[in-house]
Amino acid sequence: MSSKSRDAKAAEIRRLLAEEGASVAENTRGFNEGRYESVARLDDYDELKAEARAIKEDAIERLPELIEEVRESVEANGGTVYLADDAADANQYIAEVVKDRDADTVVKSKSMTSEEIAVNDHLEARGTEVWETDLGEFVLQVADEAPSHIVAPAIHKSREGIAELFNAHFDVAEPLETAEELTQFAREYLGERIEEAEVGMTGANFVAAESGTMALVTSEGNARKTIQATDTQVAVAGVEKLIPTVSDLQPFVELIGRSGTGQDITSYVSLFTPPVESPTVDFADDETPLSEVGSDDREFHLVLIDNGRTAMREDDQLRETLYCIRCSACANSCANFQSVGGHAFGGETYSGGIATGWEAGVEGLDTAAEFNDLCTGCSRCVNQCPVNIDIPWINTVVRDRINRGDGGAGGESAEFDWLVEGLTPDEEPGGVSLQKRFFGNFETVAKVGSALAPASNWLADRAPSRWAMERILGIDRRRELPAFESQTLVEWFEARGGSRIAPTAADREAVLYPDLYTNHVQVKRGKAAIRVLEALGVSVRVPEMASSGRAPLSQGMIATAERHAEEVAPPLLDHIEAGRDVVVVEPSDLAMFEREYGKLLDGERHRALADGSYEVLEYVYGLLEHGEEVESLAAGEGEAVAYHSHCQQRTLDLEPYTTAVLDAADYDVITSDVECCGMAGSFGYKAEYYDLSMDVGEQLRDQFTAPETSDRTVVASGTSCLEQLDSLLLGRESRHPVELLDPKQ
């Protein structure tokens, strides 16, 4: 990305933050909180998710078979099935159905798949009126805008905005104002359109192949009316919507509403095995009793759409995208999405975390590239996905492909290549942008920085340097740079003469993994961690080691990350083999060992490393549980602390260990409950995303400047969080919680 396109992107994000940010934030956060409450009421949440995932895995595996099966069952019911290769093919077929029916008006209930093929444009160009009956979609149709959310398409619009829109667009006697008035108006207006329509179009959340039963999940009842009131139904569904049987719907029915809007269940879950038996109603008819009206003229067309899905199924990395049930949990739990919504964090059709996979599959890498960077890999969506899709991993894979393909930054001027020369290892192609190469090879930057500190810090902070860094590397000059220590943690530990506890005198031996930041920047927290472990009787080692590969992975440089994993794993596994525990200070590096190394190493080595590694306070917790005395650590004496955990640490469910240890050491702890600090590694440094990063951080600032927290000592587990907190809470320096426990503090 050139500095010019970075400026343009930053300006677009600022515009969306200003115009749509407030509505998006309020609504998505409401859904998100509702989801936490609703899933907490399920006794068997994890089992349901595992069951849902297993059904999808099986269905996608057997997809060709299920397509044949649904064809037979729908035809046996008296309907037809059309398998469309792409959007044009599907649109042509649908237009034929509409033409055969001689339909002037088509009513639609909300369907992202129909958005994907842009069927409205196709039909309208042929002279057919198409009306969206979902009220959110209707608002967008009137406003001529695209959805900004896959479940609540008009989430970016305020009531005032909608009232203004309707009052200007429709001939209303009295200006509409309240949500009730707006809803009533739309209900009546669309009621007339539904009555006029000959063809009703719906999507399908699921289609059971065995019986041809489709499930529609709605709240408004418009899908029911769309089907009830028209005698020709066209259902548009991606082929991935097929599941084997009606019984397989059960876990999805329990999960989909909760995962999306946080309702235990939506108002209506309709199971239709079309053509439906309901009588077709002509409201003018005052002669025929309903039971005699009949439904003989009903016809049904199931249009199954491929549009890239077969290729996704054959793609080992994108296949998981097809398990997606379009619930929007990944969008609602995403801190960046909560700030800007789907008009920034989305492509032609889909938005939010999983959208990268969809857009890469159905539109191509160029479309996915436009918003792929907005996934910071924080992993907060991972546990929220009802089918356990590793969404950040899909985004990383797509980022890697963008780097390698023409859709990346390959066009960027080579003029400044010398700056990061030597930073790009051989495995990565030259198309990776300078910015990504800089952040992706932060290990080299850190080594040089430490070697030249403090001169490097002074130089980096000079105005001309900051200007150049911003223009060439896209590092926002408003962000304070990390200050490199001239003596690394490893050097300090060596100079100190190793551990104060001899291995022979200790019950346990631990290897403190010297991650990049702890080794070069946050050396203090590394020293504190060593002293805390020693105070609890652990003999510590701090060997020189390669970095985990988190930095290149974040930039989508998977080959480089894999090389790091191959360097890091053998020595750590040797230690584990020798009975030592691996202790990690930086949560994102622990997450690397526990999660991403599963993709980079073979299963056996990954499991051994994951099982043998601990987050530092998780480890301390374990030591205390095994009889070590908390009195060996610095006591809080009731000190008031505000603690922000770390997104990846929370995904791994490690936050409770830190709070438990601080409690035990007599600290009075309040924790933040925001999804993410908004910094996420390199993200907050990037000029194009700085404003968004700070906007996301505002929530955390609000929590930590509220009356009950404003005087508290601020602690955070991740380096990025600490940097973000320092920017947000000017003058209140934040620390890692292990520093509070340091007996020598």
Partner chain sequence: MSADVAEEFAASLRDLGVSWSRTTREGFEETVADAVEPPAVGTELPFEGVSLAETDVTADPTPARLDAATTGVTAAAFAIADYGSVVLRPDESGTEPVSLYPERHVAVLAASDLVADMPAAFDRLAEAVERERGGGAESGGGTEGGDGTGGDAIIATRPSATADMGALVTGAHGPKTVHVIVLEDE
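Same protein, different condition: the form predicted in complex with its partner chain was shown, now please give the form predicted on its own.
All you get below is the one chain by itself.
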């Protein structure tokens, strides 16, 4: 990305933050909180998710079979099934249906798949009026805007903005103001459009192949009116919406409302086996509006759309995208999405975390590339997805393909590759941007930085250097750079003579993994971790090791990350085989061992490394539970602490260990419930995303500057969290929790 492109992207993000950010934040955070409360009332939440996942896996595996089954079912009911290859094919078929019915007006209920094929534009170009009857979609139709959210398309609009829009667009007797007035106006206006319409178009959340039964999960009654009030129904659905049977709906009905809007169940869950049997309606006949001929006049057309889905099904990495039930939990739980919404974090149709998979599959890598970097890989969406899709991994794979130019998107020009040739020991092809190469090879940067420190720190912080880094590498000059230590943790440990506890005198031996930042920048937290472990009777080793590969992976440089994994795993597995535990200070590196190494190593090595590795406070908690004395550690004596846990640490459910240990050591702990600091490693350094990262961080700043926390010691587990907190709370240095327990402090 050129400096000019970065400037343009940063400007667009600032515009969206200013114009849409407040409404998006209020609504998505409300959905998110509602989801937490609603799923907490389920005793079998994880079982439901596993059941839903299994049904989708089975359905996608048997997709060709289910397509033929639903064709037979629908045709037996008197309807028609059309399998459309792509958007143009689907639109042509729908236009023919509308023409055959001599329809001047089509009314629609909300359907993202119809957005995907842009059917409104196609029909309107042929002289047919098309009206959205979902309130949010209607607002956007009037405003001539695209949806910014999968479930709540007008989430970026405030009530005041909608009132201004309606009052300007419609000839209303009195200005509309309240939500009730706006809703009533829309209801009456769209009621007239529904009366005029000959064709009703819907989507389908699920379609049962055995019977052709469609499930529509909605918050408004417009879908039912669209179907019942018109003689002809066209249902548009991607082929992935097929499930085997109606009984398979059960876990999805339990999960979809909770996951999307935090409702135990949505206002309407409608099951139709079309053509529906209810009588047709003659709105002009006040005496007998219901047709005496019953449902004989009704037509039903199920348009199943492929549009890239078959290719996604055959793609081992994108296949999981087809399990998506379009609930938007990934979007609502994403800190970046909460700030900017789907007009930045989305493509032609789909938005939020899963959008990268959809857009790459149905539109191509060019579209996905426009917003793919907004996924920071924090993994907060992983546990929120009701079908357990590994969304960050899909985003990483697509990022890798964009870097490599697979599929036609193309990486950046390779004309500057000569600048970094030999300096970037990665496995990537030419064309990967200098910015990504810099952050993806941060191990090299750190080694050089430490070797030349303090001169390297002084030079990097000079104004000309910052200007050059911003112009060439896109590192925002407002972000404070890390200061490299001249003596790394490994060097300090060797100079110290190794562990103070001999292996023969210890009950346990541990290998402290010297992650990139602990070894080169946050050396003090590494020293503290060693002393804490030794105080609890553990003999410690700190070997020189390669970095985990987190840095290249976050840039979508999978081959390089895989090489790191292959370098890191053998020596650590040797230690585990010898009975030593692996202790990790940096949560994002532990997450690599636990999660991403499952994609980079064979299953046996991954499982052994994951099982033998522990986050440092998790390990301390285990030692205390097995009889070690907390009095061996520095006592808090009631010191007030404000603690922010790392996002990936939370995904792994490790936060409780830290708070439990601090409580045991007599610290008075208040924990942040903000889910992300917004820094996310390299993300917050990048000029195009700096303002967004700081906007996300505002929640954390507000929480840690409130009266009950403003005078507390600030602690955080992750490097990125510590850096962001230092930027947010100027002059109030943050610390890793293990430093509080250091007997030498």
